[in-house]
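Consider the single chain below, provided in structure tokens and representing the form predicted alone.
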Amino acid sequence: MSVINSDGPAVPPMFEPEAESMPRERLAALQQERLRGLVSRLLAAGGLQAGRLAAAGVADGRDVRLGDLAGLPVTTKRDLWEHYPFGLLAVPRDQVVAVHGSSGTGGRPTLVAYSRADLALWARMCARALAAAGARPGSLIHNAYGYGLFTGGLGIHQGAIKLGATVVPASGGMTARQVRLIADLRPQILTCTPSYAIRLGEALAEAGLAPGDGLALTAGVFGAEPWTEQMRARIAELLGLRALDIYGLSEVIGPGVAAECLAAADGLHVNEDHFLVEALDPVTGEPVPDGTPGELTFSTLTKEALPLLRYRTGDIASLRRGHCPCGRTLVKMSKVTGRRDDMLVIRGVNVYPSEVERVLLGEPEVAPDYLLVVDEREGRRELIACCERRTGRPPGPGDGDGLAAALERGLHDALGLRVTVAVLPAGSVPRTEVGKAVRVARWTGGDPPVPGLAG
């Protein structure tokens, strides 16, 4: 049964309430016990992480306390690259039942192994996220995350089954077919990337399906890309649902590491009984106080096949503790504001794409699809924000040049940097139907990366 929140709407039941609402003191004791188990497994497995622990003076996991965490060695994506494909395994090779991963930066492969217990854990974490969005046994979930090496599709799929819901494995792309499935099956929950949620919303509107008139969607679980509150508002407007964030990465387990709840939607509850989280200064590697943006760093307390100690993700977010109306006691992380390696340095100013998105989508006349072009021709380094005027709305005051000028002023005020804004004809900015949205392109010479962009 749902719990009635005294402030208003019913709060959906948790999938694992004993774990998700555990008193903090008991949670800390569990984390310490599991951290000791993780260190013991790494030492027993030998190899890179065992060597680093030994160099740090750690000879026995039983000697490690939770307060010692900041002094333990870290791992990074480079470690996975350099020990590709199975060099960091902590179980015999015949206990690996699945692999997931991605091509990695610059095409360098990242591959992560899973045991049967790892897959079962992943399904439970995704079931927690879906339950937090209001899904329950019998709910119909339209899953438009890609299926394959990318962890999104299969993770949510198994989580829905674990919860007892009905999953529609739509995967990504073939948007016309997805529109038909949504119209015919009337799912309550949509799961996909936020950029594809926008694409689906536009396609549904073109098909004459609007919130409350042909759509039964109540909530969406959108991840795999950083996205802003402005994007949340646009998705909610298009689809008439509560847009919730989910976070994960294959190195840690996949989606389900953290997720927002329907009751608050003001930060993602980290499943810290299994994933011990820290926020570190991206430069010094030292822990930062709660509320301060830092690099998310996870210790996979219960993973078997590829356990990682203090894995630095490159994702920038802040942590916050305190009461949540949903009843969960788990720490919250903010939305990811960007990746350490996605930061653009333009004339000495550090810029994350999400900072530009906040300004662009804060203007009601701007469509939600955009592309940032780093103009590097002839030794220059300028930033061009390419966007489109929204269709189906009466034009606001001024023409495209007036809108561009207003956005340029807003970006200068927000970033302290001059950004050129190009308001292009509808359909100019590339749309992403499969995988993650591409938000940045580099222009080093030749034709512009977006049709219609002036040379």
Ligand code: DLL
Contents of the next structure:
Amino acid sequence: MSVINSDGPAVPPMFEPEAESMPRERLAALQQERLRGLVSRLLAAGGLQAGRLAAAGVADGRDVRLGDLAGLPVTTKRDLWEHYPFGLLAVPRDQVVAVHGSSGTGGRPTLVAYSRADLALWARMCARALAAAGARPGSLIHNAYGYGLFTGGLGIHQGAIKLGATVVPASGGMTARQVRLIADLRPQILTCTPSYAIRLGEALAEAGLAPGDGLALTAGVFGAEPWTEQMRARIAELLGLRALDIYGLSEVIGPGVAAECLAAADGLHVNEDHFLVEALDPVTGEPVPDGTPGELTFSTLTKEALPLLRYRTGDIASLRRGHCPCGRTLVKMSKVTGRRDDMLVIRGVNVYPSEVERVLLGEPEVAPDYLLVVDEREGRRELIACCERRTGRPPGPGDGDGLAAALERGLHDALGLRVTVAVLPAGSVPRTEVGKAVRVARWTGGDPPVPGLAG
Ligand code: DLL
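Alongside the form predicted alone that was just displayed, please also present the structure of the form predicted in complex with the named molecule.
Shown next: the complete complex, the earlier chain at its head.
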């Protein structure tokens, strides 16, 4: 049953209201107690994190206060790589009931381990996210995140079951089959990457299925890659649903670390009763004030198999506290603007792909698929934004060149950087059917990474 609160909009019920709307002082007390438990478990397990804690002068978890967090040692992806596959386990190997992972940036796999209790926690976190999008027992959830080592498919799957919803394990790819399933089963909730939501939306439209006419989708829970407000508007238009963001990473648990609520849809509530969050200056490692973009850093307060203290994610976002019409008291993170290692440096200017996306998709004539080509041929370092004109729209004021020139001006104004825009024929920009969208390609010589891009 929906609740109408004083702010007006219908607010779907929370999956764990006591935890999600806990008064802040109680939450802080709970976090402190759990942080002490985490540090005690790490010290008892021995190994890398115990050694670092001892070096920092921490001999007993009971001595740690929440306010001391910034002085505790951090962990990074490198630590996971160097202790691959099971070097950071804090439970005996036979208590690990599942492993997951990601192909990861830099092509090196990251493997993570779950105890039975970790899997149960993960399911609850995903159930929270789905409930925040309006899913309830009996809701049909079409889950098009990939099933396998990737945490998206099985994480959302377990969350949907925990909630008591009906999950359709479509996994990624085989788009024609997905269209058929959506036409036949008429799900209310779609879960997949935002780039695949676009791909599915186009395929549904081609099959004659439109919002209100064959489609019954009310909300989508989209994540695993950065996406902008402009992309949100495109997805909503295409699929006739509320497009909500979900964030997570294998190292911390998978999807369900944070998720947006239907009531506000303007930032992701972090499940900070289990994942204590900080935003740090990526260079100095010092905490940044709320509202300032920083590197998200998580301490897994309750995880058993692979507990991590102050794990630096490389993801850049800002934190915000305060009232939310949904009633959750959990801190909000902004959309992730990019990863520290996704930042392009072009002639001394720092650019995140999402900043370019914002300008490109802010222009209604541009289709939602794009690729940024870093032209490094013969010592160059230029950025070329490859995009397409939206099909089925009446031609705008200019031809392809007019559109390109307008976008180049917009990019220059927004970024202070000259970017070449190539408006290519429909279908030129590669689409991602399975896995995460690739938004950047390097061009070091030979054929261009996108057919039709002039040399
Ligand atoms: O992508 C977990 C996930 C699955 C999240 C499904 C949401 C939905 P990994 O494969 O380990 O885990 O990749 C984690 O993906 O550090 C971010 O850089 C990026 N990422 C995840 N969610 C978002 C998001 C899953 N909503 C890495 N916005 C993270 C931006 C995201 N980036």
